[in-house]
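As a starting point, one isolated chain is supplied in structure tokens, in the form predicted on its own.
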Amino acid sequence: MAVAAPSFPDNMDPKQRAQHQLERLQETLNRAYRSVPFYQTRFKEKKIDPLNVGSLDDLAQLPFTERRHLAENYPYGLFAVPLRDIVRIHTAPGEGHAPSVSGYTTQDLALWNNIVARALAAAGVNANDIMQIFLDPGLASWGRGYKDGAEALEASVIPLTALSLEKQQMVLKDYKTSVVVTTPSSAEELCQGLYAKGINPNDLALRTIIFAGEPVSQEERRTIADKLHVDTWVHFGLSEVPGPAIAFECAAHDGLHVSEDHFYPEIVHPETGKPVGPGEEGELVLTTLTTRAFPLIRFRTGDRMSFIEEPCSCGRTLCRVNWHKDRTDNIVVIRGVKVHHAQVMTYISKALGFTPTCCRLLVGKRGDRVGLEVWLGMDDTIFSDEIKELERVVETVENALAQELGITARVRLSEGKVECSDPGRREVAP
């Protein structure tokens, strides 16, 4: 069995870690240049020889990798190893007509387990815990990552399963769950459901909630923590590689530590691509340092972050970031799943057999549940005087989006212009 690249001590001297980062970066660049035609072409166009990258600062000379490049190289064009070495394949929504596909070697999976276990341990998860994973199906790969990471700590795990909210509440209470991994949106829904049933938080074994998939404000997490009498923690990850917990919160609850022995972080100006100043807000760019199957070089995440310059009181020397709510791209995050206007329109057109001439995509709340709303104008392509036919259109689109995105979408048919004046909803930008 392959052995994962080691994680260096969290309190390693920054200069020593930088030297290790450089060595791993050089190895990654050389492997990508040799094995991935996309990167070889990009480097040659820029007249860059990976062998000439002699410092971490030289990384800024390399071109960015964007989500559209993942779709353009669908399905296996960015793999750096033969398919016979791939033991797991994941897909995530992309920006174009194809999803993004990532692959993992045995070593990559072992590495992922170590990364997630490190983040869970920082939140105090241990062998005495029972951890329940409550995520939407669109984050199924994250569910597997959290399961494996928790099991590495010898915690008991209730894996991600397609249970209704009521069943999740039942499991939480009856199975004596002590740790829940979920999105902030789902945590709010779970909290409201428990109160609606009259369940006293003091009767639960729950002590920890780990938020994953989307940023959460201090006010939101404080409300959930107070209502459920729990400690809350935040994890940041990517659906592309490798998954959750790339950055994690420590007991200081002052920003997220980046696992920078496995990922080199940059924060750049979204428009110019140039590094921002100390403490300034910009777009997080990540380069994988130890991933073998699917290396990503200067991947633009679209997540808006800023570096924290001061040392952390926890003693870790891993760099820290603040994760801000707004994004730098047109993607919206719904219950942890990234949704892009063009991708959703592709799925709708495929389901209907034609592209609707009047369609708006909105993010809204129904009760306590955040979700995607699709408003279709009933023009000549959709209109029918048969109610059953209109119901079939709605059902077809809803099922297609649930299957492709892994989230629940609500479809509405509207006569005339498709408009929404509800300030509680916001549009998914094209």
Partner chain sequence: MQAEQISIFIENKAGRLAEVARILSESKVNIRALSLADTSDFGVLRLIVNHTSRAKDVLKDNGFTVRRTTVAAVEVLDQPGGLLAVLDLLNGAGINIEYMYAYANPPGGNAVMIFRFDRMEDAIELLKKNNMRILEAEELSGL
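Under this definition, the rigid core comprises the largest set of C-alpha atoms superposing within 1.5 Å between the forms. Positions refer to the first chain, counted from 1. Quick caveat: nothing in here was measured; it's all calculated off a predicted structure. Compared with the form predicted in complex with its partner chain:
Of the listed residues His341, Gly302, Arg144, Arg222, only His341 lies at a hinge between rigid parts moving between these two forms; the rest are more than 12 positions from any hinge. Relative to the larger rigid part, the smaller one has turned by 32° between these two forms, according to C-alpha superposition.
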Contents of the next structure:
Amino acid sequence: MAVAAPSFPDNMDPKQRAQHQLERLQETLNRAYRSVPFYQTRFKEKKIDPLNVGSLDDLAQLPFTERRHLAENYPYGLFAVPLRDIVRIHTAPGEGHAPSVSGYTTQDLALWNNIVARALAAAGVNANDIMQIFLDPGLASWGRGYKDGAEALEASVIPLTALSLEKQQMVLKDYKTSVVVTTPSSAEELCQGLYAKGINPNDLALRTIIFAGEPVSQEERRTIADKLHVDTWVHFGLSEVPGPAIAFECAAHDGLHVSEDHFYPEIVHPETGKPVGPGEEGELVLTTLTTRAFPLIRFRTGDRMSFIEEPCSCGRTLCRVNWHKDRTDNIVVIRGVKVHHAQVMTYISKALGFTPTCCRLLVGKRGDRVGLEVWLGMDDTIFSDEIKELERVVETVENALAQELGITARVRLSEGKVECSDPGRREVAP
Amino acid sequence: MQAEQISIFIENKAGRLAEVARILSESKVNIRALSLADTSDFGVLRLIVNHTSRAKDVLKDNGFTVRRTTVAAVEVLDQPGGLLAVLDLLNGAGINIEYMYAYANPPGGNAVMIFRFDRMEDAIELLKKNNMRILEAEELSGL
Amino acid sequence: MLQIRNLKCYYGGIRALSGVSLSVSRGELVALIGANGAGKSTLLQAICGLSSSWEGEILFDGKSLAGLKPPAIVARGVSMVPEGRLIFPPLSVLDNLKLGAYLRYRQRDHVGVSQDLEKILDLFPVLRERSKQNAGTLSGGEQQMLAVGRSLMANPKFLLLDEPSMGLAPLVVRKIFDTLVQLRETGLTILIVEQNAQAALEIADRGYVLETGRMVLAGEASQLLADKEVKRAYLGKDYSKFYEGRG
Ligand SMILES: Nc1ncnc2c1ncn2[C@@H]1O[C@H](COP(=O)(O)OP(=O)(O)OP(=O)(O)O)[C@@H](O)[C@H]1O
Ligand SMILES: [Mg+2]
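Switching conditions: you have the form predicted on its own, so give me the form predicted in complex with its partner chain.
Shown next: the complete complex, the earlier chain at its head.
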């Protein structure tokens, strides 16, 4: 039986935690430097030896790891242990042609159980609960994370299956589900579906909804909470390290606590890469402290966050962040699935046989269903003065994207340049 | 023997057509003929103008995607069956019409139709052989 | 109780420790494992004030040990059982033990010393049997017990041991380690350096793995015992034939 690196008490004295974080950070850097040529090369290029990192603040000297690096080291280039020690391999959509692949040792899997269990426990999930996981297939690896974490708390789990919305509703009602793990968009659908069927929320055992995959606005939350008579909890995770619950809400519902004994968070200015001032917004950068197979050092998440300086009323001393809807990168999150601008461009080029000048990704809505909307900038190559030719382009690209991304995509041809000035803004298509 | 047309991509939203007209009029370009083909989302505006190159340049400068296409401007007798005669002729030769539209205020009483065929050369040869009048580019834009 | 941050130690121009951080909480038994020359002894010597030049931070009970001489550090409650035992063979077992309380005699704590002496002789009955014998006539295991006993005579809060199992038969190692567990239960905090990773991790709460002057791993002892990397490198199992290398 593998044993995971332990979490420290949620209310540990921050000074003491900082000591442990420093120890874990140095160990991680030493292991990564020793075992992963990518990190060794990058550190050497910058003339940085991990031993220069003598304090947590020194971490800021090290270069960032970006999503493209994961694709560039496809498939196993960033693994820090021999393949023999890897027991699970996950794939997340990457940036560019190659997906990003992450590996797990038995300890890593045990670690994930603990981290997810900790986050679920903070939401009051316990052995009396029946937890239904309702996520898009694109988030299957998170589905497993939640299943294992909930089982560790001895809750009864209805794992992620490819059931229709209708069947999910039947299960929700008949199996007396008390906790649903889902994305805000899917929750909305579920909610509308229940109302459409005339199912009264009071007839359900449902009391908790856990939102994974994408940030949610206060109004969206309130709407769902009011309609379904539930408490809602937000979890933050990364698809690159299938960690659905790196940061989680406590009963105070005031920001998310970061599992900082396992992930060291920094928030930096997206352009300069320098740390932001207290309470200022910036890009979340994470460094793994305890994962073995797949250490990530200063990974730019693209998620926009800000630290909350005040201590939390719940008594946890784990640092807190606000998760903002906009992003700092060219990624759009559709139903929790991250869609990369570069990757969409690659798919479009492949489908059309040439590379169009530009495209812009937005969140589109068709009825209740949220999907991807792609604004394809018209250029001389795409343009034809015959409508049927243009319609063929739309159809070709829509089909290719649906196939490659596994989510519905709608393509709109736009006049000229459609590059957005502020790539991270989460835009909902008009 | 062929006339020149410019095609412009526009989104199907208010004011785009007017914007094109404004840009052209500011550059002293006159629109001789116009057709708009559209779907719910977008449209293709086809124009015959008096200064094709200038029109293309100013529209491009204003961020539009523009293309020059050759078309045939065919005089159609202003009498019943005038257009039908042209269409029958082409149909008989297996030539397809991609699109067609009418020319505004043609000189001399007869109608002028702008055609885009899938086989431009063949079509023009055929029409000429059958004594149909095809307007020259200069003739058309200078009108 | 002990917090080390970013410790660097040099022998002349050679760096034996490259920025090591480690901590031990009150009442914990922590094992530090690593191959020959990793820098384990160097780390212990730095804590005890036996190393002339180190950089970084060593805090004991929240106060820095920088610049303190060994007796001052012993006076704070830190006592070490050095590598190779370093007992005095011509002296009797009893005298060897009393030497360990040298500082306390100077503080005229005679009552305390004789109480502790009794406790230690209870802990190691074999030492009581041999108390009059010259220490040089003891077996290796008995000498190690004597070395531990002598360190305890300083009435430490924190005991450091450098490879206590070295050169001893497994049964004797077991016996000494059992004693360490007993001591931990009385509230003593212990940091043990070992090449015998298996034995050390079996009794420890937590462990650290040192590799050529750098810490590469730390965790619960049970976690490290189950760790494939630790097994391959330190637990003497031959995993090399399964090693597949990077993909
Ligand atoms: N007095 C010294 N002068 C020079 N170099 C030294 C001295 N003592 C130790 N070293 C060197 O420092 C490094 C660490 O030595 P150290 O004795 O701390 O290792 P260790 O982990 O205790 O090894 P072992 O398990 O063999 O006892 C080694 O490379 C060693 O050669
Ligand atoms: Mg040594």
